[in-house]
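The form predicted on its own is given below as one chain in structure tokens.
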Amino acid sequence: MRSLEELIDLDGKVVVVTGAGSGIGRGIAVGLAGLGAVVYGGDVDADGLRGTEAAAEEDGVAVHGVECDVAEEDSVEALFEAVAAGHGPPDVAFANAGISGPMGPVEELSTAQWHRVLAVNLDGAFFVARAAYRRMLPRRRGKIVLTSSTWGLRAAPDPGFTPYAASKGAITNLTRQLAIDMATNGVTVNAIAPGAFHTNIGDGFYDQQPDAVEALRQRTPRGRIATPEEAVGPAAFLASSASDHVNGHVLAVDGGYLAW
């Protein structure tokens, strides 16, 4: 029987996470990397990957900041060859990069609008994905984890998330999907579907929209608002051995807010 400590060990695992400039992307960059994993980051935000490599480095720890926009297939693989080029293939990918969009009448979204969500949120983590599982065919054995939401889960209780929902629900499937085509040759496909996070999505809307956070901390049970860090533990559940058999499963961390 291994002990805990060998079941989440991730000393000197090879991670990349996406959309590691802020939220919940750095949370589980730095995250892991107190742990012990080797963790590069990527992000579209030069500056919200400084802002990360610094807060790393006050836990003692380092996080490789990549200048990557996930929407560009082309700089996807760029990050994962400079993942390779430092130190080899990934051993777990974090393909959590996403945005908001507009939050507005759907009557009002424009066709570009909806086009760019997607980009980001659909095909960036399907880019992320296939260049992870690019480079663990070779040794047959890799974890990919997504990031879905609650709102990919179920829709959204107030309008103006219509690109957003859309783009989380097929990232559900995609997981699932991904699953069973990547089994047999020893990865596995999970996704995290987080709740109430307080990051700077929908452009502030947690600092910027009082009224419908304190709605949204309402239907949560556990009454409140999560922090990035809190998703640290899923992150690293997912990202270790102790879920080797896991695959296809999207984890609601959520406070219990699909419980309703």
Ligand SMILES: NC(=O)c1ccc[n+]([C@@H]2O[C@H](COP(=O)([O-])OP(=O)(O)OC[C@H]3O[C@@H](n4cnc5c(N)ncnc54)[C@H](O)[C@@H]3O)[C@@H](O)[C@H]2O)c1
Given for the second form:
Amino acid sequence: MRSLEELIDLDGKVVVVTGAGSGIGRGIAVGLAGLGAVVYGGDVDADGLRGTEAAAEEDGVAVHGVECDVAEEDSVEALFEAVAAGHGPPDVAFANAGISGPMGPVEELSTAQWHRVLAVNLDGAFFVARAAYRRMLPRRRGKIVLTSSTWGLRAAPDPGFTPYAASKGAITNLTRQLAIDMATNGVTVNAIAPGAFHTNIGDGFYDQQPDAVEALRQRTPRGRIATPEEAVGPAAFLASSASDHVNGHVLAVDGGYLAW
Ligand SMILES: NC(=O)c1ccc[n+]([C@@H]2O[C@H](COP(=O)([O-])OP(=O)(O)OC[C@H]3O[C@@H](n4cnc5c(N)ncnc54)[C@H](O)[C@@H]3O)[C@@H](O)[C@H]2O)c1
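Take the protein just shown as the form predicted on its own and give its structure as the form predicted together with this ligand.
Okay, now the whole complex, with that chain kicking things off.
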């Protein structure tokens, strides 16, 4: 019988987290580094990455920041090459980078705005999952975790979220399909579906739209907005051997938002 420590042992595991320059990605990157993982954080925001490296240092651990635009497949491949050069193939990859995109009436949405949200949220997750899988294949083991959303499992309660909710719905089914495609080669694919987390998403939505944030809080049975650190436990579970037989699952981390 393995102990709990053995089940969630991440010591020396090579973990890649995109969107690591802020919010949930920073929380996961710093948190898993604190659990002993060798963490590489990819983000398009260099200053954000420096902030994450500093936050890790404050905790006495390290996160290796690598600039990367997940919407560009060459940039994603370069991220994984940097990881390989430093520490070899990844054990775990979190395809977490995402944007909320423009919120507004569908009739005012430009094609370019629509494509941009899908390019970052959906293409980006696919590029990260594929790049990780290519490097996991020779060893026939690995774990890939995508970031969906409660609004990838049902629609957002208010109008204006069409590209975002569509991209996250696609992430939910991308998770399931990749789980089928990759399982025969020893790689599992799951997703985290966050509810409301206080981050920098949506150009400071959580700091600038108190009424909308209050509505989300009230809609959440636990009655509060989560902090990025609260993603660490679920991330550690999905990254560790404790979840070895969990595959194609979308784990809501939402304080009960989806329970009703
Ligand atoms: N905060 C929430 O309430 C919430 C809810 C559900 C899902 N999510 C999802 O969680 C994930 C993380 O979001 P967050 O809330 O931490 O937001 P955030 O804005 O705080 O962090 C997102 C990070 O992704 C990076 N990023 C954006 N575009 C990128 C690109 N093209 N390439 C690389 N990095 C890029 C940003 O620079 C930023 O550092 C997203 O996928 C988001 O959709 C968040």
